[in-house]
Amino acid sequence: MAYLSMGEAHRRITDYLNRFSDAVFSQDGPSLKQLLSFSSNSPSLLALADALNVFQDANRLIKQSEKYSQYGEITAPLFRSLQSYRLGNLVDTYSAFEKAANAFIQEFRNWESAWALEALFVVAYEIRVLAERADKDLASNGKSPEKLKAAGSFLMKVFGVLAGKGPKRVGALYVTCQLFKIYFKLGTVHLCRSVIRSIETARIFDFEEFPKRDKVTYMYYTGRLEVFNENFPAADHKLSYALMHCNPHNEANIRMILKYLIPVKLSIGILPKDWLLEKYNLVEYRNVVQALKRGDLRLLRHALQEHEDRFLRSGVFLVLEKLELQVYQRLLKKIYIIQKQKDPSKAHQMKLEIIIKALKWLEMDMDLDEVECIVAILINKNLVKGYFAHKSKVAVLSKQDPFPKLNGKPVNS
């Protein structure tokens, strides 16, 4: 850092909390927005935590003046956050951060109308993104990492504030969003379905006036809970809703999407180009998607095993590992079209050691209960139709639409 003398730090201090000061007085919601962003790295906020760093009396300056005192307790904390900042040091910046983000709520509550809505958004995210490396350091020094949680805490009560008749409404979906990456990155993600009920049932909301950007956050993080939760119709809702909203500029969100969009559109029966995967770079997918155009068994675990970190971090593996079913019908269905090809009047009569010879040629050793009980499974899941003649080890199909499509609907439970 070069050379700062006293009288340009105390310049640089007294500046901010006349900027501060003047941004509340005139209800100026974007260069309030500016003067919280840390984690933005503005030159003016480092140049002034390198002031705060050299001018040690900032708490002094504060209490003199009436103008500035008035708003000394968020103030004075976020000075002490920004040196901590500087300094590297992310535990004391978090812990600092969030006493001074209590009295912005505090101020927030009295303020009438939603002009500082965007400033608010500013605090939600800084105590996130603060308290995640905060975390991050904790861990690291061999701690327990604890910040995170605070932070979720800190936004519940942020929620209650915004869950409120009037203009300040429409800031609740954010903090919901932001809420949600909390509890994803926590692992408690069952902790999301009460803020859910509140946005979902509360009269008080109507999703269509949130901001759309918000909206599609909310979405993708909902669409992923119905993916843990199996409900493939719900999941195929939200995340297409999400696609369909999103910044088509915005690859990298694009590609979050279709990271569980496409699992569910397999789980229904629908498959995706192949110059979408290439285009979003989701090439880990290519081999499932070829393993159910050819019935290939052998090819999709081979594929699942490949990628296994990635859809187990992805949290698709089980999802994935379930489309089995549907590349034993497949198999079954290619037999059934040779068999129609070679002699037709028997093209509905398949024997098992057919079905076995062709797991064999893909390097599937089965005997002929485990045969059985698959085919099996594919009549009860709807997935084939027809019996079973067992003196004969046949599988008779139905004369009439043998392999039933799915339709964009899941695979019977």
The other form holds:
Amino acid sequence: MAYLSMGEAHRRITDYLNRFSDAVFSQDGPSLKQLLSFSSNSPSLLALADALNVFQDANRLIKQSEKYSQYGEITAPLFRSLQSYRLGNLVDTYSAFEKAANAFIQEFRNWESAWALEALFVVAYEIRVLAERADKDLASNGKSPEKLKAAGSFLMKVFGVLAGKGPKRVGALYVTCQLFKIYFKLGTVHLCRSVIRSIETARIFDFEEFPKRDKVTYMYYTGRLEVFNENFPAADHKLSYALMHCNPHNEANIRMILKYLIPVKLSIGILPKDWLLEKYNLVEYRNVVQALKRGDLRLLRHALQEHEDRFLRSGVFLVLEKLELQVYQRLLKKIYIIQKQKDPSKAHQMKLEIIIKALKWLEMDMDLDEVECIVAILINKNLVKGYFAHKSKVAVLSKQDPFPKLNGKPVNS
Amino acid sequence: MDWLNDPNSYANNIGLCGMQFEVSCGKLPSEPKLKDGKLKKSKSWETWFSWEMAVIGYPSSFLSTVFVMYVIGYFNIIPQPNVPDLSIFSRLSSCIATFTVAPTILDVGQLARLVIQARFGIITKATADGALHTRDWDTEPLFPLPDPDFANKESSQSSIPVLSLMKYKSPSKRSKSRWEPLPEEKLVEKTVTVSNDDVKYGGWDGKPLIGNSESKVDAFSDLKFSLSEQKTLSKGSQRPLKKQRIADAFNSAENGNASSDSDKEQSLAAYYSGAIALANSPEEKKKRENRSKRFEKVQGHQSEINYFKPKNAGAGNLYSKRASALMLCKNFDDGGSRAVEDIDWDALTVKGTCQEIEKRYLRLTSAPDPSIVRPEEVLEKALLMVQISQKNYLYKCDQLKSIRQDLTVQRIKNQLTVKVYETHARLAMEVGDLPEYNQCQSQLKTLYDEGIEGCCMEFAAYNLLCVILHSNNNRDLVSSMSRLPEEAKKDKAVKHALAVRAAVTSGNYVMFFRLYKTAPNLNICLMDLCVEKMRYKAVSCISRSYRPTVPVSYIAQVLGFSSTSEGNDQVSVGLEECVEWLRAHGACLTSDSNGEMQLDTKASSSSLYIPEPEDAVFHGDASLAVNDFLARTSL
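Given the form predicted alone above, I would also like to look at the protein as it appears in the form predicted in complex with the partner chain.
Now the complete complex, all chains and molecules, led by this one.
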């Protein structure tokens, strides 16, 4: 660290304090935002941090004049936080920042207009990011990481401040999205439900009114929740919305959305084109799609096994596994088409033995009872129209549309 | 024993949490079903008697109050019950009380002495304190009370605790017997809580209050109840049957001998005489003091009371080291709001000396006493005893919980610990006691994580099955699957569990029942809990996809009603069972020309339903049925 004179340090600190109170006084959101944005690592903030480390008694400066001490509740812990941040002590950084943030919320409550929303967003963002980093530190020291949880409850409070009538309500969705990020990271997604309920049912919120980026993020996360619930039509709607409205140049985001949208679309019988998988590097789905096209059960099982870890981590494993029934349907349809070519009059009677033989070719060794059970399930789920005659071990298919397409509807369950 | 029912006392203490009495007691009618004529008689007699007391007491107390006030000269002071300095008021009120009961129990000399003592302030706080533990809590307002220590200083005061019973009451109010049904059930239970302490304080000094209880003031009933007179016991104490059972259980465990008395009265008598004997020992005294203080704190009395008295800490030498550690923890940290679990166990870890193999479970409420904690080698024998024991699950559960407790207080974490938890988890699974199983499972998880060897894979499989079959949360399932280590996936039991998972999610009933028959370890016990659901789903699937009929024999075979490998007898038994099951679920059965039973699928598809389970109990857990629970006392 370059040598820093006391006077210079003093100048930098008073400068910051001046800018802070000026920003609040003139209700200048953008400049206030800059003053709070730690993780931007802006040179002016870093310089201030150095100055604080040299000039230890910043609190005295704050108390010196009425102008500074008015926001001392915010700036004093903020300085402490910045100091720890510069020294790399993230746990202390978080704790002090939370204090400053609490004081900021108190002030924010009193400001009638929504001018400081931008600054509030920065606070919400910083608190999440700092908490994540503090938790990483805590975990590596063998302590229990708990800061992110604390950040979650803090943001819940912020949500409460915003969720009311008035111009501030448009900020609620941003905070919601930060909360989603925390809950998904912590694995406590059940906590999302209360926030979603208030967003979706409260009359004060008009969903279209929110900023676009928040809407996209919100739809992405709620879509993912619907994937967990296996509510495919809703998941399709939400994820498609996110895909349609997100920034078309941000490929990473598109990929994230597609990672969930593709399994959902597959479940409702819509297969993606190969180039889409190529373009967004989603090759793990390629074999799954192939298996669905060919009715190749073996390929599906291999694909699932190969990428099991990845699918389990993203949480789509169970969704993909359920595609098995569609693969069986495809296989039966193929058999049906071949039978039809041979003898159209008997095509709708499918002997169980033939299905077993076909599966044997795929190296799937299944006996009579098992295959019978699968045919029964297919009929029950309306993937095959017809009935099964137990006595003669024959599946009798309907003459009209024996293999109904899903056409965007999920498999009956 | 209201602290057994109080959920707060289990906070942060799941591991020590006992069988929830509350649950099974729910089946007991709020007015216990003892329709003893004797009992009613005693009740009415008590009520009448208390009225008589009121009649005698009221005028005499009024007059004497005036007199005493005059003597003391406090006419111009209005007593404030909430003023921390109690001396004035308690002196006054104890005098009032004295005169109320005086004609029946006190000779004039003693009375005079009391008055004089009051006058010169010799009876200070202690008077009130002694009352703390004998007070009739039904009718008592919440009131901060100071330390009870001084009460035994004055041996002449055997009557004082009793007298103060009526402290803040007008005598007419006393007519309420404490065993009369009260509007709030909670209060009744509270009374009993206190009465346990009464046992002790009543019998404290060499000459317990027998003479007084003979005088039959109804408010004494808690004291009567506390004494070993069998007659009194069988009469006065049968009504709060439930609580006494608990108290009994408590006591026998505390004494380290599981009472084998099936004769109820005998065991009760044994309990109370034992309790009195115990009460005389300094350790027990201290223990109970600590315990009662803890619960007072819960009631919000902490601020005014200074619990820590050096004299107190030194009182029981045998016990003092750990006890004083506990006291210090309580007093110097944060005003006593800490639970036992927060205390630094390093200082309190005990080395058990108890040699008894059998021990009943009692939830600890104070620092453990080495004389009732079994050392490791005895615990090993105890575990073996439980494993080969022929007794029922409740007995074994109780024994295992006490073993677990002893392990915990001695901080033993080794293969024995794992073995104990594994044994308990398996037993719990066999009878379908999921809550207990879950406790063991979570403990085992941490033990395995610490690297202690055990049947890690077996329990990984159980855990998986539990998530699959009993929570409908896909996210939980996915996350527990992704946490499985690679080598676990090769294990036979885990593989089986994963296959079961696949069968359940895809609804493949054939696969499910095949896995059911080949289940390793106790996987079958967890699968059992899912069989009914699976069968119902299978039959509704069959009746929708098959036409026109399906032979019942096929269904029986596929749905695991009979095992194919066994003889014809087995098959026919399975068939009958299957027919019965199908009928119970509303299926339509017909016979074909060969006389073989067939399921009429078309008719059945609309008539299937899930019948109400017959063995359902209203609290939802058959293993906690009240009869079993009541049978516990005679174990």
